[in-house]
Each structure stands twice: as C-alpha cells, then as structure tokens.
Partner chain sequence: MAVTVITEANFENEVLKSDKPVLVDFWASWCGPCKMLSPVVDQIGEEMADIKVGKVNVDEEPGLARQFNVMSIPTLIVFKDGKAVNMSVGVQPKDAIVALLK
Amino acid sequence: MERYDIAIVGTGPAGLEAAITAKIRNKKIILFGSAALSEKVQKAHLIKNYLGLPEAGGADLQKAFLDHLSQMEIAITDEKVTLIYPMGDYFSIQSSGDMYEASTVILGAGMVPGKTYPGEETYLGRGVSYCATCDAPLYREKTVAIVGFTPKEEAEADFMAEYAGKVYYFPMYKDEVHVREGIEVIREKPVSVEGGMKVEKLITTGSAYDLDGVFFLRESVSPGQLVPGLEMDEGHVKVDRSMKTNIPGCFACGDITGQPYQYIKAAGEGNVAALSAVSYLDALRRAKA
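Put the chain from that sequence into structure form on its own, the form predicted together with its partner chain.
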C-alpha cells in the first residue's frame, strides 16, 4: 500500500495550515475532510482578528483558503475518517471509502459535542454500535434502530435492512428521508438506551421500542474513539507545546486541543503540528538508516 508521510484530518484552519506547511516542507500528504471546507469556516459570520484579513466573513475566508490550496496543488480527499490505528512506526487509517497508511497523523477535526445518551456507553458492544457496515450481519433477523445524524446515514439504514428483521430509522435532521421500503422512519428523539445484560429498549421522547441493537451514526466520532488509546483531557486531546499527543507520530491542532476556539490560534497550531510531524519523520528516517 502507498504510504503517506503525513495524513491530516480536518479542513478547518488547523488542518489546512498543517497541510500547507507540510507541502512546503515537501512531504507526501493526504488531507481528509469536506471538499467545501469545515462548516465552521463557511458559516462564520465575521472574523475581526485574523491577521491581514480585517472584517473577513466566513465565505471570504473559505474562498481565500480554497485559492491557497489550489495554488499549492493540495487536493482534499472528501471521505469521513472512521478509525486511525497506531501500528508501531505507521498508522492504518480507515475512511468511509478506503484504507490508507501514513507515517504520521495530524488531527485537526475540530470539536465535536461530546454528549452521549444515557446507557449508550454502558451497552457499547452489547447492542450499541457506531458502525452499521461492521456489525449489520450480526443482527440477522433482529430488530434494530439506526439513529442517523446526517442524511448520509440513510445508506447505512438500507444496508442494515438487508440483514435485520426490522429497522427503525430515527433522523436527527429535518430533511426529507429516503430509505428503502420496510424501514420505519420515526421522528422522535432518543432519550436513553435500556436493557439487562444487553440492549432491550430504546426510550424516545414519544415512546419506547423493544429491540436488539441501536446504531448511533454521528457526523464525527470523538477523538478517543477515532484513535484508540489517545489521551484526552476534559474532552479535548491532550497535547504539549509542540502539538504532540501521547501517541508517538500523532499530533493534534485547532479546536480539538482546547480553547480558545479562534481561527488564528487553530492555524498557528496547524503550523506547529506540521513542523513537529516533519521533525518526527526526520528522526524516524535517521533511526532506520
């Protein structure tokens, strides 16, 4: 498999600056994220403290960032990264589309609201799952609920319906839902997961459903789930001044490392993270020579 020097996750100011710095240092990079850039960039109202760009709106910044990327010939791989696993001297990366390998990883995927439902963590692996494509065949003939946070998850519900006896789909968004026939779409909000040794019920705002499994499919997974073994500190990834995490070769930058949540701070950390990854790669090469 092709091995990248640096895999960067996130297309906000942190990830983008990391990509640009790594590219300038001639590293072979892959940048994962939304091709239209982080929603937080697009939707920003007005940013007054970004150096050199007074009174910049989100749309202006988005355009300026995209122009910068195309000038540097940096492409965005528009896939959702679902798992990053440290293999020793490299990382194995699984995305919605494919598997990749990289010597270092820079996490710049922003801050995800860390809220989970009562019972969700208790029953993880005992009826609660985050990966329908992984576990669907284990639910043959069973009753499951898919809680989809974006319309992209409708495909997962369709996949699940090929195996499960009964599928409930709970859209956590307002858009019209398009799922295959037989899937019951329910516009209620989950409240908690209950059961004994394993999941037995999903309690919602309107009712309670007897079932065997609940799949929570969120926009992004928490950093600790994304990278098994990653050390966290009160909901943020723990880093030092060089943006190193507790896992050798894994760096983090931007909102994911903690407050202040500012564009210029995120970009600055992206720069530091990329330079630290470059030093790490140099050390790795020297150790192998």
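For comparison with the form predicted together with its partner chain, would you give the structure of this protein in the form predicted alone?
No partner chains or extra molecules come along with it, only the chain itself.
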C-alpha cells in the first residue's frame, strides 16, 4: 500500500494551510475533506481580520483558497475519514472510500457539533460504527440501525440494505427521505445505545430496537473517537505550542484545538502543525540512517 508522508484531515483554513506548507516542504501528502472546502467559510458574510484581505466575504476567501490549491497542484480526496489508528511508525486511515497509510497525521477538521449518545463511545468497535460502506459486509443478514444527520447519508443506508437482513433508518433532518424499498424509516430520536459485550439495543424517544449494530453517520467524527487514545481537554484536542498531541506523529490545528475560533488563527496553526510534522519526519529519517 502506498504510504504518504503526511495525511491532513480537513479543508478549512487550518487543513489547507497545513497542506500548502507541507507541499512547499516537498512532502508527499494526502488531503481529506470536502471539495467545496469549509461550509463555515463559504457562508461567512464579511471577514475583516484576515491579513491582506480586509473586506473579504466568505465566497471570496473560498475562491482564493481554491485558486491557491490549484496553483500548488494539491488535490482533495473527497472522503470522510472515520478512523485513524496509530500503528507505531505510521497511521492506518479508514475512510468512506478506502484504506490509507501515512507516517504522520494532521487533524484540522474543525469542531464537531453536538455530543455523543450514552453508550456510543462504550460500544465503538463493538457494534457502533461511523461508516456503513466500510463495515456493511460484517452485518450480512443481521439487523442494524443507521442514524443519518444529512440526506446524503441515505446512500449509505441503501448500500447497507444490500447486506443486512433488516435496516432501520433514523433521519435527524426534516427533509423527505428517499431510501430503497425494505428500509424502515423511523422518525424518532436516539436516546442511548445498550448491550452486553456488544450492542444489543438502540433506545429512542418512542421505543427500543433489538439489533446487532448502530451507525451514526455525522458530517464528521469527533477527534476523540476518530483517533483512539487521543487526549482531549474540554471537548478540544490537547496540543502544545508546536501543535503536537499526546500521540507521536499526530498533530492538530484550528478550531479543533480550542478558541478563539478565527480563520487567521486556524491558518497560522496549520502552518505550525505542518512544520512540526516535517520536523518529526526528519527525526524519523535520521533515526533510521
């Protein structure tokens, strides 16, 4: 499998700056995120404190970011990263599309809104998952629930239905649902996940459902769930001034590290995180020489 020097998660100002800096330092990178970049940036009305762009609107900033990426020949891998596992001298990265490897990782995916449900973290890997297309073959002829937070997750429900014996779909949005025949759509809100050694039930505001697995399909996964063992501090990734986390080779930047939630701060931290990742790679190379 091809191994990248640096995998960057997030296409907001933090992740993009990290990618640009790493590319300038001649590192082999892969950038995960939305090809449309950050929705938060796109919807911003007016940004007055971004150096050099005193009257930029969100759409202007987004275009400038895209132009910069194009000039640097940096491609975006438009896949949702669902798990990053430290493997010693590299990281294994699971996404909605494939598996990847990288020597270092930079987390710059911004803040994840909302809290996890009781039991969600407890049963992660034991019936709770964040990627239906990744784990569907494990649930052949079994009963699963899919909690979708946006209409685009309906495609994953359809895919799961090709394997599972029964699929419950819980839409967390008001739009009309369009899923394949046989999927039971339930307009109830999850309350908790329960079980013994593995998931056994999803408790909702209206009932309790016996099942073998629950998939929570959010726009992004909270960092504490994304990287096992990652140290958190009041909902943010704990980093030092070099953007290092407690896991060697893993760095974080931007809103994910805490306030202030400012574009200029995020971009600056992305630069620092990339330089720290480059230094880490150089140290690994010298140790092997």
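Numbering follows the first chain given and starts at 1. Throughout, rigid core stands for the largest set of C-alpha atoms superposing within 1.5 Å between the two forms. Values in this document were obtained by computation on a predicted structure and should not be read as measured data.
- Taking the rigid core as fixed, one finds a CA shift for Pro86 smaller than 2 Å between the two forms.
- A displacement of less than 2 angstroms separates the C-alpha positions of Phe149 between the two forms, with the rigid core held in common.
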